[in-house]
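Only one chain is shown below, in structure tokens, and it's the form predicted alone.
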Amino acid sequence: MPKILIVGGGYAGFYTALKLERSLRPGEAEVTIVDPLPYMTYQPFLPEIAAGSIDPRHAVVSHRRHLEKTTILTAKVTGISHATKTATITPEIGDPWEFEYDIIVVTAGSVSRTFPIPGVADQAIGLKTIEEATAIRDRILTNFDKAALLPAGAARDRLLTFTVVGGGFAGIEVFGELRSLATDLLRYYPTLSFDDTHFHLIEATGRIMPEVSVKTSLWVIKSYAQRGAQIHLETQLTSAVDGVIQLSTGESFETDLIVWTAGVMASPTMRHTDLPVEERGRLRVQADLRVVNDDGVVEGAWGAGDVSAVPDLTGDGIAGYCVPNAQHAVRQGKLMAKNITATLRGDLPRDYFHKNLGAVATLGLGQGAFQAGKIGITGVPAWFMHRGYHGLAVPMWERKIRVFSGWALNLFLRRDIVSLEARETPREAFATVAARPKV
């Protein structure tokens, strides 16, 4: 049987494997998926996870539970040699080995894109993984516990000052959700007031959320200002050394949490392959998702999702390519599975074409923004639209039920405000009291 190797188990990789399982006939092909994590993360939920509105486990989909016919390798692909049709598989424990394939599907996704700004690598945290979202949540909750015991002053201000860098959808959403969480927490801390909390969002361009209209983006800015959250437009972060924020405007303040959402770039996996990549490091593919080089189609190679430069045939993409978001990755994965199946049977693949249906964002509990063409909706209706869309979009019905059930319970029980920051050092409690042999 032909061996199909899928590199990456995110949106595009997971849906490719899932749809191949349903479309391939028994014995038609053998599918293997490789990812260092044993689950797919539904990233649109990360802001709500950071705010404690969704249980972290409910936003991930287990590979092993839902890909029943696919071989799962929880490891990294550290090299791809398409000339020999081999990939280097590197497990967390043990020696790397070479995996031979007939067809390779590259869906390795993206990672946070940063700039060499002093202090960012040491102080900031991204928002691409479940682990990052839960760490952000725990940091805020722990900081409130610490700040409640301090008198007014610089130390308390630093603990209660939270900074987000990047005014795209991810940045605006986590900014609003964290502001909502902080406001909700004040009921439990009588020694702290609303004016003690400080929220700053830094955006280098002159507007936020380019996917929505100017009118909608201005409403968002006004809404945040009314909620005590400041957005710095046309402002660059110049330094974050030791948590001291230095802005291009000359403003400076201290913060204990810096969330970096200023863009993404293709997975570093693409630095170790002989497959063709473009100037931004993304895999070169044509509209039917087959990999191409200057001579035409590269046989047996496919790509989709954030790691690939997929042409946007609607004309709405940036520089002619699909933007890196979940809408495209999910649909590309589904189409790629159909196209691979078609080519195995001697049929022609179809081009990817998807007209953006609109954009919807959460801005905190009960606040949202929606844009579809010239139609803009804000406030509570948009918030319900956000929850409805993403609650139904998260893969697998058992995940949908868990998410909707959690939201329903929160209406009556409120969100959970327990910090589990100690999980980062789980042996500390035991190690401090454990008896040791006398020397």
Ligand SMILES: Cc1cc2nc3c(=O)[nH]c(=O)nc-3n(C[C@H](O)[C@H](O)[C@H](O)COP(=O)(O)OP(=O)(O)OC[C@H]3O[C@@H](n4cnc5c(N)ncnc54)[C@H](O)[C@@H]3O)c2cc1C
Given for the second form:
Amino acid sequence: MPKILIVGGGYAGFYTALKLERSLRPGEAEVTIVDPLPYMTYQPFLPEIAAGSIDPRHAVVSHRRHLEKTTILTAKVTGISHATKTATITPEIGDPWEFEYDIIVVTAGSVSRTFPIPGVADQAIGLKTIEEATAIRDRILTNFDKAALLPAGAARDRLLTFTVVGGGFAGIEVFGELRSLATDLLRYYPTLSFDDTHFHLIEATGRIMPEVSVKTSLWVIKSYAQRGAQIHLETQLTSAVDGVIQLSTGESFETDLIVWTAGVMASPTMRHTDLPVEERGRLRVQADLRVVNDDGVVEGAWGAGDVSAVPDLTGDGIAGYCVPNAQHAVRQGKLMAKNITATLRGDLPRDYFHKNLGAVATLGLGQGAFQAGKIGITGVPAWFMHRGYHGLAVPMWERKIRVFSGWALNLFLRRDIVSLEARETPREAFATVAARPKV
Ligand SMILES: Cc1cc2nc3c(=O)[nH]c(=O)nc-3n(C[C@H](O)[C@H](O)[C@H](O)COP(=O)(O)OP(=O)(O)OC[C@H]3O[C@@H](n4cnc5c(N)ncnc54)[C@H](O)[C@@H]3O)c2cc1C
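To complete the pair, please output the form predicted together with the ligand; the form predicted alone was given just before.
Expanding to the full complex; the earlier chain stays at the top.
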């Protein structure tokens, strides 16, 4: 039986495995998926998780529960030698070992892309994982608790100043969601007022959200300004050392939270493979998702999602390639499963072709923006569209039901506002009181 190895169980990898389970006949191939995380993350929900509007567990999909016919290895692939068709699997505990495969599927996704700005690596947090989103939520909630006990002044200002770097979709969404959370929280903190909270988004270019029209993006900027959230356009972060933000405009302020959302790059896993990569570090694939090098198709190697440079045959892509988003990752994953099955049966694979459906963003409770071609919708209707679309797009019905019921309950019960930051030091309460042997 041919052995298929899927590297990465995120959006593209999860759907490839799910669809292979459905399309392969018994005994046709053996599928293994490797990911250091035991779940796929529905990243479009991260801004709402950071704002406490979605329970973090509801936005992750368990591999073991939903991939019943796939072998699951909760480990990392630390090297791929396609010349010998082996991948190095490195578990959390124990020695790495070599996995021999016949077909490799690379869906290792992307990671935050940063620049060497002083302080960023030490002070900022990304927004790519459920853990980061939860930590952001807890930081805001904890800071409100701390700030409520302080007199007005620099220390309190720092706790209540929140900064987002990057005005793409992820940045704009988390910025609006955090503003919305902070405004909501004020009702529980009589010693704090709206004017005590400060929100800054820093964007190097002259506009935000390139996926929407200029008109829609200007509406978003205006709406944020009315909500006390300032967007600094054509501004670069020059330093964040010790949480002191310095901007290229000369402005400076202190902040206790810096969320970095200024772009993504292909998973660094690609640096440890002999598979062909292009100049931006992405896997080179052709439109049917088979890996290619200068000599043509590399037999037995496939790629999709953020880690791959997939040609966009619609002509809408950036530099001819699909943009890194979930819309593409899910469809590419599904097609890749079909194409792999087809080639196993001696049939020809199909090319990937997907016309962009548009973009929809949440900007905080009751606020959204939608764009499809020339049609732009903003405000409450777009917010409902966002919830409707993403509530249905999260994989598996049991997840959709959890997300929709969570939203419905929050409408009546409001979001949870308790910080669980202490879970990061879970032994502290016990260790401080535990009896120790006398020496
Ligand atoms: C905040 C945010 C909001 C977003 N909102 C939207 C949106 O509204 N609409 C939209 O279309 N897109 C959105 N996106 C983008 C979308 O989520 C991604 O494009 C999509 O998840 C890419 O899927 P993927 O499978 O390529 O990568 P991922 O989903 O990132 O999965 C990659 C997987 O590979 C695993 N992995 C990495 N390295 C290894 C290794 N060495 N060995 C084994 N496993 C490995 C990772 O653990 C991960 O599970 C958003 C992204 C973010 C961060």
